[in-house]
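One chain follows as structure tokens, the form predicted alone.
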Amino acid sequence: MRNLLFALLGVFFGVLMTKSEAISWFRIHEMFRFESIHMYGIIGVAVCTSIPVFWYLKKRKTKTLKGSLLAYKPKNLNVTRFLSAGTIFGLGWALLGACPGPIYVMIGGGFMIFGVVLIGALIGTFLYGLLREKLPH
């Protein structure tokens, strides 16, 4: 039953991303050229929605799928790390026109070329797992 709920949430996410044009290559490049507020509005709504939802879930002492309490552990502020990671993420997003979430939506929408992007993302995740202990955190 839980898997069905997650599948339905995934479909809802895909429809939402498609209808809001968040998977549009044109909209993404428009955002990075500072020509439109459309994508910034979507990101802002997501942040403003997730803050009270996360607060509510923490207040109710909601548990994760593994059974531990839902918690947020703040990271140490390392400006260099955040700027370099954000730059790499932003460059990938701008060049490809996709960030990790919408890749699946784009493939589901029939844009099969994003299968190459998905493979690259999976390889990058695998390499990070291999190199994690050697990287500064």
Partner chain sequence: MQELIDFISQPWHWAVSGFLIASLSILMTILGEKFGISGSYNAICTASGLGKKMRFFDRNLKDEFWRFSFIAGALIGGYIAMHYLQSDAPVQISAKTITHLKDWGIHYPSSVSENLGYLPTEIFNFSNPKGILLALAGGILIGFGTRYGEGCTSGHAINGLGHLQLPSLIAVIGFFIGGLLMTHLLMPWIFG
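Positions refer to the first chain, counted from 1. In this text, the rigid core denotes the largest set of C-alpha atoms whose superposition between the two forms falls within 1.5 Å. Model, not experiment: these values are computed from the prediction. Compared with the form predicted together with its partner chain:
- A displacement of 2 angstroms or greater separates the C-alpha positions of Asn78 between the two forms, with the rigid core held in common.
- After superposition on the rigid core, displacement of the C-alpha of Lys61 between the two forms amounts to 2 Å or more.
- Core-aligned CA deviation for Gly110 between the two forms: less than 2 Å.
Output block for the form predicted together with its partner chain, input the form predicted alone:
A single chain, with no partners or molecules, comes next.
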């Protein structure tokens, strides 16, 4: 039941990413050239909606359906790590015009070249697993 629900949310996500045009390479390119408000609008509205809702849910000590208190497990603040990791991801994001969600949606939409991108992403994940001990965290 739970899995079916997440599959349905996934379907909604796929339609949303396509119809919002967030999966468009051109939209991402335009965003990094500051030539349209579109992507900034999407992310901005999403964040501005989330902040008060999460704040309210945490204030009310809401429990998730799994039974635990709704909370965000904070990550250890390491500027070098998040800045360099973010930069590496940003390079790929701008080149391919797709972040991890859109990679799956594009494959579903029939852009099979994104299968190659997914293979690359899994290689990248494997490389991280290999080098993990040597990187600052």
